[in-house]
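Next comes just one chain, in structure tokens: the form predicted on its own.
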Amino acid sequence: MKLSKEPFHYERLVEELELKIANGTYKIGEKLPSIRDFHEQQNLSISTVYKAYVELEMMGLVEARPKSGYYVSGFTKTLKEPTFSLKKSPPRKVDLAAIIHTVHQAISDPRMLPLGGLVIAPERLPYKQFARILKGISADLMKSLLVYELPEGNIELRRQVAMRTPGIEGGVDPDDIIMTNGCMEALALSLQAVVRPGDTVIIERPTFFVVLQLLEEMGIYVIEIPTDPTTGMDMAALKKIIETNTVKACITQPNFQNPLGALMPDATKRDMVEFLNSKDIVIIEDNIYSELYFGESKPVSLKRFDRKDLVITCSSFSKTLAPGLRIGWVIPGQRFKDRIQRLKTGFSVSTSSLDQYVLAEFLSGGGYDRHLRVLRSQVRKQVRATAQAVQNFFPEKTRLMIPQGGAFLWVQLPDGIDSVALYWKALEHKIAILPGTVCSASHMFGNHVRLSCGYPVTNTILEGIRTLGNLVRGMDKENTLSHRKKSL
């Protein structure tokens, strides 16, 4: 019996110490209680405490010092970008570089080391459960699944999504949800319901590059708002921009923003929604990463604070269950429901009946929460291990910050390192990364990259990160030599 309980105690201690390090109870550089002290204070076996410390060391949270003990380790934080002059930031059209098309190909290429695209490793997903559900489909049921589903989606799947959307005033019913072909279709439908070519929308800086592509194709003007890597969009800048520009909508990712990983505090969420409500400006909320939280509870949606039915929330199962099934949804509110439903019908008619059935069966079987608990733990460790590898292999001036959720890292390279040049060099080594410059309409973040943490950190992944680090070191050395020659 003691052996069966050991993993539970060990994992619980890891989570407890990780939380205390995150909230500052144990500060960077501070010595942790000795293994023997923990053993005596918490009545845990010495092997349990030792295994927990080793796990924390692998995650980069603690470091062992010979003959001294274990100490809290820290990662250097991302430098904030200089706040741009609001007076010199008029609305601009999105004009992405041609490289964006090769980036799409590279991050989707199975021959590349998967450090570019934000996809969870298939072995982390419940593929066996899906296979059992598919095997259990009778011929008659399969026949019924070959016809078009309702445009708004499978009723059972919508019921399951509604059950997982608590905390919104008035509640969310199945009829309040429209299923879509992934989160991007949800975002596209929401934008089409609200804006027209030539209109201006607020976006975060940096932001998800596929959203920039969508805005470019729609002919939408954008104003970028500086976004803090910890707390999200700068509210002071947002308010100043709104007071001096005509804005139709604001697109934001308040929960684990892509690519920064920022988590907007609840007070800031309330402030944002109340302010934009007062200006009758629509918020299109991308909430796709909210289930991949590393803390104690799921962060709240902006929709919770909406009092004027002006928040449209979009999400999908692509980051937690099955990216290939392309099942997403939008909660449009009554104000935009009819418009988005008509657009959905005209745009794609409906979403796959078979795919929706499989997900509905899996969710109704009660396995999703268990899957999420395991997945969150795995992804949290992968993020930590990737960050530790970057810290070990990249030049000292490399900076990053551990997010509180999501499955990616935003890495700031030493000054003078061109992330696009690094991207091309990495491709030669069969490594896919995302250069930061594609995450901004103003082509900023030229020395940043986003790294995916969706796969287990195997020796192959570690070697890939080591190779990237060597490439960056070589580029940094070339820059240093070049500067010296110029100064002579």
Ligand SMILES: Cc1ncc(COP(=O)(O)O)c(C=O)c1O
Contents of the next structure:
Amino acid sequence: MKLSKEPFHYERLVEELELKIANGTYKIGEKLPSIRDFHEQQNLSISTVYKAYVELEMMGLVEARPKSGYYVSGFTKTLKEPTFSLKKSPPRKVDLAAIIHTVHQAISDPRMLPLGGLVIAPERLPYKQFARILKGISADLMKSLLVYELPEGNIELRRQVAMRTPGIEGGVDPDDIIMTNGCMEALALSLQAVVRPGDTVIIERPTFFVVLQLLEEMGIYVIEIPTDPTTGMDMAALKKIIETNTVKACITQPNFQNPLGALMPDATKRDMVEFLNSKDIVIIEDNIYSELYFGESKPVSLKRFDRKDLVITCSSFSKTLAPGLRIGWVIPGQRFKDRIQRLKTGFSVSTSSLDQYVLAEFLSGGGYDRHLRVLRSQVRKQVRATAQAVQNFFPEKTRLMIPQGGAFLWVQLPDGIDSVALYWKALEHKIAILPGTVCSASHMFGNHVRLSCGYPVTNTILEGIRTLGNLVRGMDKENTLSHRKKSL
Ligand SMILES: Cc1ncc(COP(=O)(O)O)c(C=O)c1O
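Shown: the form predicted on its own; wanted: the form predicted in complex with the ligand:
Every component of the complex follows; first up is the chain already shown.
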């Protein structure tokens, strides 16, 4: 009886401790409960607890100290946010470096090792079910799918999306949803509805680099707010900035922020929405990673706390079902619904009828939750394995946090390592990574990289991470040597 329960207990304990270390319940250097404590208090066998600790040790989250016990390892050292001066934070135009264009090419090049682009491996997606749905389309049905879909989107798909919102977005009707070409179109339409060229918006620092590109193209000014790798946007800094600047909107990803992986606590979400509501500032919420949570339940959306109809929520199926189908949605609220609807029609008429049909069929077939359960567990393992490989192969001064969701890792390299130089060197080895500098309008994070964890961690991926680690070591050594030469 006990033996058959063993794997369950052991996995559960690993998950519980991992989460408590990630959310700071157990701090770096803190002693963890002993094997005996767990044995006695939680009625777990000694071998179960021991196995959990060995796994956590292998993941680099805990370290065993002889004759003393297990401690939270320094591996999860908080990432150092570059210093932030409120005085030096006037609205700035986004002016991204030319490298952004090669980065786009590199991270979507199938010949590269996929550590750059945030895509889930196609073998992890329900491609067989989609093929079956396509095969089942009769000639008559196909005829009906060749016409334009309603501008607001397929009614069954909107119904399916709406069914997933109670408790998360606060509950919305199918009529409150407009389907879009991915989350990017949802964000672009929301911005168009709210801001004009020359207006200022608040963004996170660092943030998703494609949004920076969009803001650059739209001629929007930004003020970047430092964002904590665990808890998200710094509320104190946000409030100070709002008091002294005229701001039209705030773009934020409260759930598993790209590239940090931060998850904003519910109390902070409420505080943020209440504060921005009180200033009549629109929030454009990018909630694309909320289904990829590693904890117990899906994190709530900012919309849930909205009292003034000022939160616009954007999302898509790109991280869970099919980035190539380009199906996303916006929940605009009553205030912006008509405007976003008109913009949608003006920009792209409607979203693909066939692609929406395939997704609506898949969702109404009832397999999505099962698929998500498997996917979350796979992605969580991939994130852990990637983090472990970074710990094994990168120099000791490398820092990272294991996020509580998402499919990526934000890695801080030793001081002085230029992530753009690393990016070019990695490309020579056919490895794509995202250099941190493209994630901020102020070109910070020069020694950070974002690694994607969307693919199974095969030996090829491990070799790639080892190669990256060797490149970083080589660059670190060169830096130390030239430093020494200079000081001679
Ligand atoms: C935070 C974030 N928002 C939006 C997008 C774009 O999503 P879509 O492919 O659905 O347009 C991505 C894709 O990587 C993302 O990471």
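Just so you know, these numbers come straight off a predicted model, no measurement behind them. Residue numbers count along the first chain shown, from 1. Under this definition, the rigid core comprises the largest set of C-alpha atoms superposing within 1.5 Å between the forms.
If you fit the rigid core between these two forms, you'll see the Cα of residue 168 move by 2 angstroms or more. In the core-superposed comparison between these two forms, the C-alpha atom of residue 51 has shifted by at least 2 angstroms.
Here the rigid core is superposed, and residue 41 then shows its C-alpha moved by 10.2 angstrom between these two forms.
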